[in-house]
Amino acid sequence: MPECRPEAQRHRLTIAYDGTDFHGWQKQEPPQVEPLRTVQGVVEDVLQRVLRQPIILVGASRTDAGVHARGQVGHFDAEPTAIPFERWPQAINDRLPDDVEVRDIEPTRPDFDAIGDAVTKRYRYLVFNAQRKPLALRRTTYHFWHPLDLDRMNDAAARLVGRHDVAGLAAASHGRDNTVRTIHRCDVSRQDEIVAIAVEGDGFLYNMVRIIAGTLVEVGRGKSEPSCIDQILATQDRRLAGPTLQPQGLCLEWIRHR
C-alpha cells in the first residue's frame, strides 16, 4: 500500500458492526446493477459526504455475509476539510445506519497499511448451546441443542496452537498459495448457556474459523475425537474437518497493527 498523498493525511479508523444485514465487508466489483450492501461501501459513501472529496476505504479483514464486529479497523486518506476533525465522529456516525458505527478515527503515520501492517486478529464463535432457541440473542449466535463437552472442546483447541499448514481448516475456495499460519491462542469458555470459542492467529483463510468452530463443536458431541485436528493439520483433508458453521455466530474482535 503506497503512502498517502503529500497533501493529504491518512487516518486510522476503528469500526463496529452488525453484519446480518450486509453482504459482507468488501465492495462488489464489478457494481451490480443492484449494487449489494457492504460494510466497506456504506461507510466510504458516508465518509465521501461528510468529507466532500473521494476517498478509498481499505479494510483489514474481509469478513463474509453476515459475520460481526467489534474491531474491524481500516484506513483512508483525506486532504485538509472545513470541518475541525473533532467534529469528524459524530457527523460520520450521525449518517451511518444503526447497524455501523465509527468507534474510533485518528490521523495515523503516512505509510500505515490497515492489511499488511495487521500482525494478530482475534475472532470469537459464540453458540447458544440450550434447548430452547435464542431468540434475543438470535442475530449474534449459533444454536446447537446438544450437550457440549469443554474438557474435550480445549484438548482439541490446544492442538491448534503454533504454525501449521491449515488448508484442511479452510473452504476450498480459499484462494491462497500459501496456507501457513501461526495459531497464538485457541479456547472454549461457557457462561450460563453461551459457549464462546476464542482464537487468535497472525491470518486466517476464507472460513477458516467458522470451520474450526465447526470442528470443535463435533468434538464437543461426541462425533469426533480431538486428536482428529492433528490428523486434519497432519494430511491437509477438509474432509476430516467439521462443517462450516454459520456467520451469525462469528465476530471480530480486535486487530493489533505493528
Contents of the next structure:
There are 2 protein chains.
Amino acid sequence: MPECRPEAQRHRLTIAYDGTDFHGWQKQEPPQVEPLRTVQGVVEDVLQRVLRQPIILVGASRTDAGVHARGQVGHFDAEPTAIPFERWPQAINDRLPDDVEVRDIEPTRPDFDAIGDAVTKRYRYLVFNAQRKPLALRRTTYHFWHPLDLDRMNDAAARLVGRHDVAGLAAASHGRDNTVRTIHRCDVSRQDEIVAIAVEGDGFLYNMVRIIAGTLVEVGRGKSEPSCIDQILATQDRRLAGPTLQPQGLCLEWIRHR
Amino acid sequence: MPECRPEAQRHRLTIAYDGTDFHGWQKQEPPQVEPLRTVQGVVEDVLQRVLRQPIILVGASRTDAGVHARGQVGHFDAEPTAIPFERWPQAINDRLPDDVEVRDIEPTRPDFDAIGDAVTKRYRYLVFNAQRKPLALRRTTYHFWHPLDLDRMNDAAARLVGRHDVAGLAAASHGRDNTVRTIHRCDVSRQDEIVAIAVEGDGFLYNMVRIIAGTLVEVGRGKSEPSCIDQILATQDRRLAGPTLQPQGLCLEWIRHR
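Switch from the form predicted on its own, shown above, to the form predicted in complex with another copy of the chain and output its structure.
Every component of the complex follows; first up is the chain already shown.
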C-alpha cells in the first residue's frame, strides 16, 4: 500500500466493544440520511477529534450488528500531533462512549494491514442453556432451554478441526471465491447455565461462527448427529447445517497478525 | 388484613429482573400522563391479563430505578381461574418482557405479608475495579478504577455486623422513625475485576446498601479508615459515610420470610 502522506505513521489498535447498541463494525456507505451508529464510525470520529486530522480506520473483522468484541484489531495512519503519543489512549477513551474502548495502541510498520496480515482469529459463542430467562445476560447470550449434551457437541466440534471447504457453513451471500479455511480449534464447555463454543481459525466466511454454533446446538439437542459435520464438509450443502444463531451470543475474542 | 374476597387465595411469588430499563419496582402514583415502566406495573398488568381479574401486587422491597433483583418477593390475592394453577408460571412468563421473570409462585396463608413478614434480606453490590471500561458489565456494576484493598474493606465490613442505629448510613429522606437494624453479615470478595460487597440484615433504610458500598470503597481506596464505621454507628452522622453509589451495581439477592 503506497504511503500518500510521508509524515504519517501507521498505528495498530485493539478495540473492545459491547455490540448491543451498534449497527455492526462497518460505516454504512453511501451516507445515510441519519447515519447508523457503527463502531468504525464512532472510533474514527474520536480519532479525528483527538488527532485533529482526517483518519481512515481499517478493521480486521467486520462484525455484524449486535456482535461484541474483546480484541478487534484496526490500523490507521496519523501525522505527528501536539499530544504526546503516550497520552493518546486516555484522550481517546475519555471521548469514546461507554460501550467501546481502545485497549491498546502502538506504532507499527508502514505496510501493516489489519485485514491482510491477520493469520488467526478466535470467536466465542455463548448459549444461555436453562429454562429460566437470561435477563441481564440476554444481551450477550442466546437463550436455548432444551438440555444440551456437551459430549455430542464436542464430538461434532472436533470434526471441524482441519483444512476444509467450509462453504456449507456460510451464508449464501458470503461473496468469496476461495472457501477453504483452516479451523485450528473448536470446543464446547459449560459453566453453570452458560455453554461456550470457542472457534479458532485462519479466517471465517460470512455468518460462519453463528452457523457452526447453530449446528452444534442441533447436535447437542439430539436433532442431528455429530457426523453431520462430515457430510456438510464433504458436500458443502448449507441445508445440512443448523440455523444461523442470533448475533448477541457472538464475541470476537482476539486476532493474531503476521 | 381483612379478606374482602372470600374466594380469593393469597399467592407468594419470587421475581427476578434486570432493572436497567425499569423506573424501579413501584408503580407511580398518582397516574402519570405517560405511565413510567415499573416492575410492579408490568407484572401486575400481566397477572391481570392471565388471571382475568383485578390484581394488586405487593412487593417486599421497593428497589430504585436501575437496581436489579434475583429474588424479589411479592404477594397477591386471586380468585380461581380457568387456567390450572400449575400452568400459571409459564403463562405469566411467556407474556412478561425479556427483562423480568417470575421464578416461583405458590399459594400461601391468607395473612402472608411480603413486606411485614420479611425477616432477612440479602443484597449484593458489584464494583468493576479495573482501569479498563466495564463495557457490557456497565449495566450491572459500578466502575471504580483506583485499586481497592480488600483487607481494609473487610475490616470495615465486619464492624457493621450487629444491632445498631444505622441512621448515619441512610439517605436523609428515609422517613423511618425506628432506625435500628441488625446486620447479620457483611463481606467483600473479589473475582478478577469484580469486587462484590454482600450485606445481609433484617431490614435496610433508603439507599443504605449503596451508602455502605460507597463507604467501603472509600476505605478500600485509603480515603478513610475502617474505624470510620464505628464513628458513623456511634454518631449517626451521614457526613462521615461515603457517597451513595450508582444504582446499577445493586442487586436484591433474596428475602426470607417468617
